[in-house]
Each structure stands twice: as structure tokens, then as C-alpha cells.
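Only one chain comes next, encoded as C-alpha cells, the form predicted alone.
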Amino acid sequence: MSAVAISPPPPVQAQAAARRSAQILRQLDDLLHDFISKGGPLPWEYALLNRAIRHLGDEVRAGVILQTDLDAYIDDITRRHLPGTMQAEALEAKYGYSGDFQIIDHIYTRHTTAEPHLRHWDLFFHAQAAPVAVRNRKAYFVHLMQEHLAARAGRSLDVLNVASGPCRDLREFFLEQPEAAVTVDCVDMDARAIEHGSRLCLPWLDRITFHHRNILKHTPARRYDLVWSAGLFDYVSDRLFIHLLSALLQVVKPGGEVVVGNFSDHNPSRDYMEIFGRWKLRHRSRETLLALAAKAGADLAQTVVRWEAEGVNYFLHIRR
């Protein structure tokens, strides 16, 4: 008579994923003391960090790890040894969520903690491939509005900025171009975001004007002959992203453009966002932004998908 298989009851199964799930986080816990006790990782190091975030990404995924172990030792190891840290910020979300101006402006500029001993956490977060992007995506903004200016041949160019965040992009647009003949409607939910861009901003404000509405319920006044959106579209649902797209595609004038970013399905960085920062983001393929576009009532011939040199962060570009 043959052997038959008989899987173990569900306590020992429990049991057994207990026990692996601490085995890794004992893991872990080694590699993050080892570089905790030397001050961080240095640059030669981070590909063996990333791997080891990578692996453990893999085993979440696969259900190996619980993931309410995970977070509370994430908790724990951030609080007790990275506080003040960008990957502290990110998972404190003081603004109610991990990518609110203030982290994406502390990318923006690079912002490291004044404690020696933490500085090389922060230089790791700064190296990975979604902080790059983000500051790539502020470079893209410059060259777009360059563009359009250049096209325009002396003829003004009205923006709509939506969720426009910090502002920073902005701000280095009008430092390169102090004179250009640019007004832009910057939308933002955030006071606090307001209040921020209208600091970084103020010599321009004769050409800036801010509104603290949220896009969703915010009927522009006039229209546009660019529509910019950098890092909203991450955090909505498809249906969400339709909606808001075509609300968009209304107050475009003709000839005009709508520039929305959305990160793309290739972010080497996502296990370290997601499990170190609870940054989580709605990851979008190409294929999956044009189809979207589509039901939103971009005509596809009139629409493409670009990137930055990352190729981290997508723009969907739609001409009216």
C-alpha cells in the first residue's frame, strides 16, 4: 500500500509559518544591526541591503512572513534607532499619509538629518530608484513648461497645477524664467501644501494664484492650454482616475495638453516604499494608462506615454 501525503492540521501549520516568519525577521534583524552598529550602509552596500529588502518583499507576498510581525518590527527598529530619518518621516505620515509635500519636497532637496550617525540612513533613501524619479519628474515639469513656452512663440501660457504639493518645480521653472509670460492655478487640499508653495513661490505671485480645494469637487474657472498633474493619479482608484482625467480633458483648450505622472509597474525601490514607509502607490503599466485614457475620452492618437530617465515615474500626455 502506497504512502499517502497528509498535510498537517491547521495549528501546525500556524505554527510552522510562526516560526519561519521569525526565523527571517531574526534575519533581518541581524543584517539592520550590523549596519545600525557601523552608522549605515555605505554605497558598495546597498546592493546587498536592497536584495535582502527585495527577498523580503517576496516572502510577504508569498505569505511566509506575518505581516503584523513585520509592521511591528518595522515600528520598533525605525523608533528606536532611524528617528528623525526620511524613512521615519515616510512611516510616521504626519500629514496623513507617506508622500505629502513635505516629504516630497525633503526628496526634492535632498534633506539628510543633522545626526551624523543617521546621515548615511538618509543618503541609502535618497539613492533608491523612487526618490530619483521624484526628482527626475521635477526636471521633466521644468522642460515641459520650457516646451510649451517655446511653441507659444511670445503668446502667454496658462497652467493648471493639481495637486500641486510643495511647488518646488515651480519655483525652479520661474528661477530659470523670471520673466516668462506664464500664469498657472495651482489646486491643492492641503493648506499646509498651500501655505508652503506660496513661501517657495513669492516673488511670483503676481502670475501665481493658489486655491485650497480638493480637484475633485473644484470647477476651474477658466481654461488651460497645459494641465499638469504630478503625483495625484498614484493614489487613486481606477474609476477614480477616469473621472478625474476627463473633469481634465474639459478645461484644456484646444491644442492644449493635459500631463498627468503616474509610477509605472517597474520600481525596483517598491518593497523598500511599501514596507519600510507604507508608502503604497497604485503602480501603473503603460498599457493600463492608455486604456484608462481611452475611457476617459482621450483621443489615442493624440496620446502617448513617456518617462523620465529613471523610467520609474510614466507621463501620460494627451493633446486636445
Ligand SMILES: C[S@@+](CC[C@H](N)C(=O)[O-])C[C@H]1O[C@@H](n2cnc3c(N)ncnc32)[C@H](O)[C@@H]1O
The other form holds:
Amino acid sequence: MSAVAISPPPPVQAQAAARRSAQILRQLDDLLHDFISKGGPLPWEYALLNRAIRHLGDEVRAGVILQTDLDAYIDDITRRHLPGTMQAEALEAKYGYSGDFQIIDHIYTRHTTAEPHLRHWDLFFHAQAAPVAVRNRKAYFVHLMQEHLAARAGRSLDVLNVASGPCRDLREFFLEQPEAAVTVDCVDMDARAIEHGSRLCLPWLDRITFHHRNILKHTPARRYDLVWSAGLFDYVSDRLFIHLLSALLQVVKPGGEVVVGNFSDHNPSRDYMEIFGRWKLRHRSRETLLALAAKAGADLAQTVVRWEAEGVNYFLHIRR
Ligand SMILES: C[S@@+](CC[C@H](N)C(=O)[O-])C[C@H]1O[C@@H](n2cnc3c(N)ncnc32)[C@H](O)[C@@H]1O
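The form predicted in complex with the ligand, contrasted with the form predicted alone above:
Entire complex below, previous chain first.
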């Protein structure tokens, strides 16, 4: 008779941990099903749901609940009960990653699903601090452009827009100042983003040139008064951050400015983004941004970190 290998039972501690993890997932499931049955959370219930999400984030960080179990659960409940919502769109990452031009544009336009029974989930999404901050950065860009244009006193403003995405921000600038003396080079590595941006900015294409390029591999040969990039640096490692920023500092004219957006380390919706949308960013502190700027060759006497009203998006301003 051959010996039969019997695997030893998991240690008592591991069994207890698995039970605790399953219990947390059951509680989450009860809570979400309660909201699903009522058609999604209402504004006065946001605090309760947000608290539960942050608590969940703490359990993941403490290793009480396994990220893989949670991911599988979120995928399943989203697919079965929340199709077509912003949450489903972020999880699906149709164009390769959460934060593609279409999701960003849906944030700008507060897109909601056509399904009435799912609308409240999208309103909950758009009320999160992170989407609010993204919408604020559009206004931040428009204001920055206006400031730079005013400082040119009638002379033309040359702008480089790195990772231009949907170009909703540029469109809003031109809607306010259709005759503005600006030329804008937009760089994006996604041809669909460029097509979308060209459509949104159709009336002003005499002053906008699109470049279908990976900015990490090709920096433009000419120089600019303003170099702007939002929604790119918070996806890259510190090494690439320094590499890209030092390349951008080379293409700004003396007296010009490089402005780089990055999610801050004060993002109250980070757990929601990471757990429900699998949307992972490199959140950076002001100190880290300044340290990276110095490594990229910025003069710290000419460098400052600003932010939009939520304090969730930082903007690193570097003068040359
Ligand atoms: C989060 S969106 C931001 C869009 C826009 N700047 C905004 O704030 O509305 C990021 C965009 O960066 C583009 N992108 C990502 N990596 C890039 C790279 N290495 N070179 C050029 N574009 C890139 C993506 O295709 C996408 O359209």
C-alpha cells in the first residue's frame, strides 16, 4: 500500500485570520447590498459609506483582509450590480489603465450612467475628493494660462501640454479666450486621446498641434514659455519623475515656467479609488516634490508647490 500524503491542517492562527477576513467581506457585502437595493447611496449616507471604505483600507493595510480576496469580491459585485457606472469604468480600464482620457473626461463632465437605478452610484463617485480635485485642476490650468498670457502683454504665449488627454482644460481656456495669442503643442501617447482632444478643440486647431508620442522617449526640440503636465507624474516612479522633469526643464525658455501636477498625500478618497476602482497613484508630499525637483536640476529658490481648493492635487511650479 502506498503512503498517502496528507497536508497538515492550517495553523490555528491562519484559520482565525481567514475567518476574520471572510467576516469583514460578509459585512461589506451586507452594506453594499443594502445600498444596491435602495438604488445607491444618498448624500447624507456618504459619510457612513466613506467611513466603511476607510475602515476596509485599514484592514487591508493591517493584513487582516487579503487584497486578492477583496479585489475578487469588488470585481464580482461591480460586474453583477454596477455595470456602466464610473466605478465599473475605472475597474475596466478600457484604454489600458484607470485614468485614461475617457475616464478623465467623464470626471470633467460629471458623466452618469443612463440607468436611473444606478445614477446615485455615479453621483457618489463624483462627490469624492479626488474627482473634485481633478475638476479643480481644469480651472487651475485655465487660470494659469490666463496669468501667463497677461504677463506676455500682447506677445504670443508658447505652451507645451504634456499628456494632454481629453483636452477639456484647453477647450475651456479657448472658450473663454477664443482670440488668445497662444500656440499649444499637445503630446499624448494615446492616438484616441489625440482624436478626442482634436474634436473638442476643433475651432482652435490653427493654434494647436498634436503630437502622438511617448514623452518619456521624445522631448520636443523647441522651447516654450509654459510647460504644463497634469495626470502623468503621479503614475511614474521617482526615477522617471526626475528623468522627465529634467528633460522638461530643458525645453522651457528663460523666464518661463514648468508646472507639474501630482496627487498629494492628503487624499481622503484614496481608499475608495484603490479598492473600488483599482486606481493606484503615487501620492507625494510637498517635501518629496521639492526634493525630486532639486534632483531634476530645479533651482529651489525659483520653485514652489501650490494646490487646488481640495488640497488633493499639488502643483509644482518651477521658474527658469
Ligand atoms: C490622467 S490623463 C490626464 C490628461 C490631462 N492632462 C488632464 O489633466 O486632463 C493622462 C494622459 O496621459 C497620457 N500619457 C500617459 N503616459 C504618457 C506618456 N509616457 N507620454 C505621453 N502621454 C502619456 C495618457 O494617454 C492620457 O491621455
